[in-house]
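Only one chain is given next, in structure tokens, and it is the form predicted alone.
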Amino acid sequence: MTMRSHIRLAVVLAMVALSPMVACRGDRSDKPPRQFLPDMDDQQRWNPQSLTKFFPDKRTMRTPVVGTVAFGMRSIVPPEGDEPWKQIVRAQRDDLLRADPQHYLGLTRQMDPAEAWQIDAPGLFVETIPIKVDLDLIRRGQERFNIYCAVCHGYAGEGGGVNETGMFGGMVGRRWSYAVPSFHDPKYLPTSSERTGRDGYIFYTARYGVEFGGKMPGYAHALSIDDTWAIVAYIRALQESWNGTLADVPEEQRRVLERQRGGIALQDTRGGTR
């Protein structure tokens, strides 16, 4: 057979291919389409909730093997490296693996966080903060604190309420008064001898609410654990500043606060106005 014979022969059979491709072009059918691969169409589906009996405990939502607990939200193990992904994936990671009560309950030993609204004991729950502290974790704190707490509380921490000088607090705070409490509050700050006086109270009630959905929800869907400290860092700052004064101020800053309030004059220490 020569050359030009294999190229007809060729062009004959791609032709013959292709004609049931152009011969169904734009018309219809009731016959169900071809299935090469039947088990791979037609698999089965199961709903949340529903019964099956492919397993003996006709279950379609499988319980985690006895024994087991989560490793990470993403099935990589990231490499050595400072990509702030990295970072974020061995965060996620240990707080999964977590084992420290302190840093992670805001509590001084290891317990079911659901009894520790139980025991009224202010050595349950932490003095200090138990992560480092520095400028950018009290930033993070009042991006956080601005998003989730300042709703009720008001973005100073005042609570809600209202007195002489009109409605204060968050928007909820204003509505819900009898039940957003201020920051401010002796019981609250760190020289209080109760435990709502603890940061590991304040980080506690932070993420499980108040008595597990009572007056507050908890926040722990939202805030990481480090977020959370964040906020309790950024909540010392507020009681710290409340009862500030302008001598507490920086030269410098002062006259940025002049002329941000359009030359009105601002009282010091000594009586005197600047």
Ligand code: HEC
Contents of the next structure:
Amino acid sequence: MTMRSHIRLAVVLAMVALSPMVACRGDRSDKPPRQFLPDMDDQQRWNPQSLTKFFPDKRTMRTPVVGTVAFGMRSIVPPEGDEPWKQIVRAQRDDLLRADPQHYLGLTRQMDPAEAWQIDAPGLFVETIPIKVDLDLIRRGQERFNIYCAVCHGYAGEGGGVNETGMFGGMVGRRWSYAVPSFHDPKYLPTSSERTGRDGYIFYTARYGVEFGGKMPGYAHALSIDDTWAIVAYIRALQESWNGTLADVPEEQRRVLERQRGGIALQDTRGGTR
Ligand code: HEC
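Since we've got the form predicted alone here, give me the form predicted together with this ligand too.
Complete assembly follows, chain above in first position.
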């Protein structure tokens, strides 16, 4: 055999060896495909929107862990428009960036909240609640206030110590009568010229405490931003109602209040049963 015919034979053999690989490309077959380099071709997975017995809620698609942000989920350019999903994306983006100090810190300028309590600059704390105040927000504020603030400040915000109605503040506030102030002190009213009268100051105190957690603990770990504004709105409602009389209540609700007052009297006389 010549050198040339050796080479020719080698080429033919190589083609025969490779032909199955080339031949199956694009062919249809019911048999499992040949995998010459399987690597990670086959893995266990769930289809989107399908059922599983593995999780108690039977969903293969999991909801994001609360308080986390999935990488790449936030668009740099916020979507414009009023569709609900766009509003949600914009709100989530704002919550992530926290770029608006009025809304997120209760301050008129961006700064480290740890420094704000020491600064008494006029206008540092925002004057009025920067979000929409409606009845739902005030109701939410009432619920959160009763959970987080009433233990010390009392359900009516009356603080510790005896006042003209003979009331004491909260459970803890009663023991701290010398320390817990009443929200009905003129210096906490919106008409006050002191910083303590500003909505932003009450917001800030609720989140970071008095003297940044020194004399009163902050509740930022437990309250969302909007829940904190809701509490501020409710404290304003408490202040408004403090000096109110039954005559200020609309006719319809007045009857409800009078019935409740009757109920309390009944409870008192019959030793707690109605
Ligand atoms: C563990 C008890 C406690 C709880 C709970 C509590 N506070 Fe206070 N708060 C205090 C005390 C004590 C003071 C007075 C501190 C001082 O100035 O000596 C105070 C003071 C304040 C002041 C006045 C601050 C100032 O500078 O005059 C505001 C406003 C206030 N609290 C809001 C709230 C809000 C809103 C909540 C609920 C989110 C809340 N507090 C929950 C104990 C508490």
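Keep in mind it's a predicted model, so treat the numbers as computed, not measured. Residue numbers count along the first chain shown, from 1. In this text, the rigid core denotes the largest set of C-alpha atoms whose superposition between the two forms falls within 1.5 Å.
Engineer: At a 2 Å cut-off on C-alpha positions, does residue 56 qualify as shifted between the two forms after fitting the rigid core?
Structural biologist: Yes, the C-alpha moves 2 Å or more.
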